[in-house]
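Taking the form predicted alone, here's one chain by itself in structure tokens.
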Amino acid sequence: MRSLPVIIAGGGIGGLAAALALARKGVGSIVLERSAELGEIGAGIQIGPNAFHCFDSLGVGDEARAKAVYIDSLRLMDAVNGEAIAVIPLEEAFRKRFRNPYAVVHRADLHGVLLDACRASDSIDLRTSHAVTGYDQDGSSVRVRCEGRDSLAGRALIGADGLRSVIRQQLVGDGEPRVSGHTTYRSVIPTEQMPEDLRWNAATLWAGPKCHIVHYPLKGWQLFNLVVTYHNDVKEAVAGKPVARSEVERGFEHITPRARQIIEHGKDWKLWVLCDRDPILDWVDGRVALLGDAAHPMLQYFAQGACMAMEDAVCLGHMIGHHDDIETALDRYMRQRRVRTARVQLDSRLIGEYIYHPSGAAAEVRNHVMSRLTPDEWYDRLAWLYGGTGLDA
């Protein structure tokens, strides 16, 4: 069976990271989307310098570095008496220490660079206005079932369908994904309408009681990009829901007016309600795998969901590559990939509730800890994370 390709449900940034990964170990893949066309929706990404390793490992460093903007630090400023806490440097030491740079990128900007990837590439079969309703397998094959389609046979699924992933719910069965309660808004504005003193080439986060609020540039900076959140115990989910300023704004009456002059200065904003899984053990039913949010999905405050995904790309096929037996190969795919992006989706939550959203006596143990910390040690502390390619434990 191992002239059949390997299926991938899901033509976002992990599903196409992987037909690139298995095509550069010579396996051929269908990628099966759902939509009429492939592309990404939403605006600015934070990728670190593991992301750039995958990159590399795909083929498409150079072109993925030649759409990011170089930003100088990582910023964290009290939203609440508008003072610095911390300051991450982002350049020389950091990329020498890391072998690579942390970057911004519009989303759509780093799908392209995948999508022109796959579309060059002889071994990826790209299908669109292919809805995946499930799977079937005797051993030998798996055959995935399409809406109003014949159904396809592979020698593997790869369920990259992100946070409502069909295939997930015939392999793990637990439902809609947890509802956090906090809601995101989100907004890209011409630069020269971002105020002149906030301006920074940074990533940079204004932390307040129950909410946040972040900016950085992108596309050359031509634009920034704006993310404010706060929590508000909402309880069902809703993507991409166009809403006025003035609710916007009702989250953030209490934070620094430096800060919240941002909110007034953005534009055509669109709601999210931010939604995650807890960690499973087990994401591989025979021949079916699953991959990126489909696997484990997390909260924005790590800036590590697309990077998790194309880490889990690189793995998948460095594993599939080097084992003739495919249900070995996405066994210990999984094996490789769980403690660590379960360690993300877990610390994801922390970071939202003691560094984002934290008020009273708990801000003032971040603003004390954070504050003290020299840049080395923050290199120290981040370590774990920006230094492999999703191959290191």
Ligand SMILES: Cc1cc2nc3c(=O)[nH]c(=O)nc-3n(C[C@H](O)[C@H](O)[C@H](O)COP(=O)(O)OP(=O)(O)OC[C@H]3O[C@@H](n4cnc5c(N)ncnc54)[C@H](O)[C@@H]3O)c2cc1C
The other form holds:
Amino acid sequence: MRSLPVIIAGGGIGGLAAALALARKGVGSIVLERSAELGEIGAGIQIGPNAFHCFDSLGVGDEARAKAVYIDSLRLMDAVNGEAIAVIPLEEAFRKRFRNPYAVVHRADLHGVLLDACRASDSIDLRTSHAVTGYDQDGSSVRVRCEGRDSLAGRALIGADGLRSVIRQQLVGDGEPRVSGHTTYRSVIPTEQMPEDLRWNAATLWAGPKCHIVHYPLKGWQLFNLVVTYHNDVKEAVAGKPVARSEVERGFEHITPRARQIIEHGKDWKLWVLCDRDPILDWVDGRVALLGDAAHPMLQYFAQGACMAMEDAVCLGHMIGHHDDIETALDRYMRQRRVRTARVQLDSRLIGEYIYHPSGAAAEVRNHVMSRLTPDEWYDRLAWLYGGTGLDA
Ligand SMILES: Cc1cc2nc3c(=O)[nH]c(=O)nc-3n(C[C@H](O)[C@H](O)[C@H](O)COP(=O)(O)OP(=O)(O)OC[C@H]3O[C@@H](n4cnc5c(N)ncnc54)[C@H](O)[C@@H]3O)c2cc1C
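With the form predicted alone in hand, show me what the form predicted together with the ligand looks like.
Below: every chain and molecule of the assembly, starting with the one above.
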């Protein structure tokens, strides 16, 4: 059964990275994507040095580096008094410590780099309009069911089908994701519309009571990415719904006008109600494994969901390359990845509560602690995350 391809459900960042990682080990794959076209939404994404290690492992380091904007700091601002709490430099000392930069990139560009590499590979078969509905396996192969189509046989199945993964529903069966009650609104604006005094070469976070704003430059400084989030305790999950600016502004009336004014410049706002899941220890069933958001969906507060999906892909390729027995390879992959990804899931919730959204005394404690850290102390605290490559637990 070694000659059968690995089937990958989902052609997002995780699924394409997995196909590339397998191709690098001489393993063929079929990527089944539900949508009629492969693509990503028009927003930005932050990529830590750990993701750059992955780009190199996947053979797309130069292409990814060419698309990135290299910010020079992570800037944490108090959204109530308008003052800087901390500025973490990302220049030479950071790059030396983590052997790679921290950058921001347009999602479509990042996805496009992976997609181009997949299209250039003879070992990867990309199929759109293929909605996977489930699987059966018999110890020697797996049959993957697709809506309105014949089933496909594979050596293994990787469920990279995102937050509402159907593969996870069969494998784990833990129902709908947890609705966090945090509503995120996204917009992208031309740089000339960004208030001039805020055009920082930084990923900037304005942290306020039950709300925050994130902005950073994109696409060679042509655009600014805006992500503003309001903890309004909504109960229903929503994804990508267009909303009026007045609705976005409602959650930010209590913060400094200097930060609030950013929202006025946004256009075509869309909203997402953020969801995650509790970490689980088992996401493999024989020849079937989960990857990326399907395995460990997290809140975005560490800006690491896509980075973790790429790390998963690198680790999966490594294990399949090292173990002839596919079930052993998938089991080793999951064991290697589960503690690290669970830590990012849990810590993302914690930093949402204690860094992004606190008020009163808790906000004072945040400011007191974080404003006193030196760059080296910041790097020490982040080393477990940014020093990773996908192959470390
Ligand atoms: C507001 C916000 C900001 C974020 N910022 C960052 C950041 O700065 N840095 C970072 O690293 N991460 C960030 N993330 C997280 C990141 O976007 C996700 O973790 C990442 O996109 C997950 O990739 P994935 O491939 O696992 O899943 P997805 O991107 O969800 O891809 C899943 C794919 O599977 C397809 N699919 C679904 N069901 C089926 C099916 N049944 N059959 C076939 N195909 C199917 C989908 O169409 C999709 O193409 C952010 C998330 C949010 C919400």
